[in-house]
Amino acid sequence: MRIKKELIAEYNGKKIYSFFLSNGKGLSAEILNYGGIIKRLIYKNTDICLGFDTFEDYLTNDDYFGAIIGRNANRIVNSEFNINGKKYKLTSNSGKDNHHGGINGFDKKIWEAELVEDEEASLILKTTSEDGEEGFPGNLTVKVTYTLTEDNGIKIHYEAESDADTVVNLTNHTYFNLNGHEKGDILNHSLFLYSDFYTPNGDNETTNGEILSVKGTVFDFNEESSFKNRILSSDKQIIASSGIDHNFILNGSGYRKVGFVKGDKSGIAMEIYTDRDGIQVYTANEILGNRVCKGNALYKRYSGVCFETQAFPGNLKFSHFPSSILKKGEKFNSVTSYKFI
């Protein structure tokens, strides 16, 4: 059997399940209906994502291990924005800013779930976000489908609709370590990105509105390079973030291959496909090794790397960035895939 579910807890009167999917070709996943969290992702008998062993640990998942992020990925500065001339004030959960959706973002929702075994194994997750939740306008319905593909990929299909103009910018926050989640840092992983420009950070770890060329900088991954060469540099942007935590503007449009990353010890490589304009590359700069995690691993700084496909951070402030505003009656429809070879 390529799919199954297991009751693991009850929380706030609702059942929490682990869902197990396999493509029968070496790739399997364990996903929770709490936060849509990818708890385990196993390829070639290697668990390549960071996380916890127990559901209870995920109740204080401050690093967003494996979770669906919404309504908005990244930061909204000062927790406010304007739509149609009206200012909306959001909850603040990172200083003055709204970060990854707020205090109770999609990473903390208990999603309705359905396992589907067709030609490929899928998990369909659904939730609603009521008008005013975390300060966002509009009643929003959301559907996220995880599929393990026959070519050893995990495909994430995001869909959303609202009854009022609102902000929708969904992503997933899995931390990958292709050597194995417990195998130390990713400094010697190598990355290639089809990206000629990036948006540098200003104050509050968010973009300042500039669009800069990566050429001649530590952010140029148009030739495959290890993270170590970049993270240990003296670049001011790297020092300010204690590593990479930046939005890269992806070349091209539509669903396409945008890059790949390779583990230096396992030989596992991961190709990244998306239809989004940007990708936040985050090298786990704020994981400080003060908490025991999955398999008694003690994750430290640079233990994993996230590839958060997204709209550009700051797009609600800077009109020259593509907007993340979803109009009433329109449909948000986006696909990101991570394929393992």
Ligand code: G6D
The other form holds:
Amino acid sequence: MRIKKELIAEYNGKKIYSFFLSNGKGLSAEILNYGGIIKRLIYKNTDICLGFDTFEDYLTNDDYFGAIIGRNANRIVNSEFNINGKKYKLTSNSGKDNHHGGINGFDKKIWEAELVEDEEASLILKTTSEDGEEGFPGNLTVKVTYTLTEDNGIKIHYEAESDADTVVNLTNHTYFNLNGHEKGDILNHSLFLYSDFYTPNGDNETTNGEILSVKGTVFDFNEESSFKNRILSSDKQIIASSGIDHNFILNGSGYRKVGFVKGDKSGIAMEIYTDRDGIQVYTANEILGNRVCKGNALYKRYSGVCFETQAFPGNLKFSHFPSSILKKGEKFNSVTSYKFI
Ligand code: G6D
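Okay, that's the form predicted alone, but what's the structure of the form predicted in complex with alpha-D-quinovopyranose (G6D)?
What follows is the whole complex; the chain from before opens it.
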């Protein structure tokens, strides 16, 4: 049996479950219906994602370990945007900005869940986001399907539809450490990223509208390079974010391989595939070692790295960035996969 579920808590009158999936080939996952959180991701007997042991710990986690992020991944400056000439004011949960969907984003929803086992094991999560929720327009229906694939990937299929023009920019916020979640930092992990340009941050932790070449900068990963000498560099952008917390513009289009990461101790590697234009690489710069996490691990800065596939942050403000507006009746349909070797 490659799928099972376990009741782990009751919260706000709803049942919280852990869903266990396996592909029968060495990859298994534990996923919660709370936030669609990937709590464990085990490959070659190594748990390669940061997290907590208990559901209750996730209730007070502002690092978004493993969670589905929505309606909008990343920041919307001043928590406001215009669609069709109408201004919308969102909730603010990061200074004046709306961050990762707001105060009660998709990471805090209790999703309807259905385990499916056909050729592969999948978990189908569904939710709705009502018109005006966190200030976003339109009644949105959302479906996120996690599938453990035969070739040792976790495929994430995002689908959404709205009855009014709105913003949809979904992602997943798993922190990977390919040596093992409790094995220290990812500084000696290596990265290849198929990206010739990035969008630098302004003084408000998000993009300033510029598009710069990565050539000759710490953001050039077109040849496999370790994180260490990039993260510990004196580059102004790196210093300002205490590491990498930047959107990279991915070369190519359509569903394609865009990245490759390798653990320096385990030799476990991960390929990243997506159909999205951008990816936020975030090296856990704000995890400060002050909280006991999964297996009593004390995660610190750079304990993991996120690859949040997304629309470019700031796209609602900068018209030269591809837009994350979903028109009424259109379907948001996107796939990102993380494949382990
Ligand atoms: C910080 O700026 C970063 C975000 O990119 C990240 O998603 C969050 O921490 C967890 O706010």
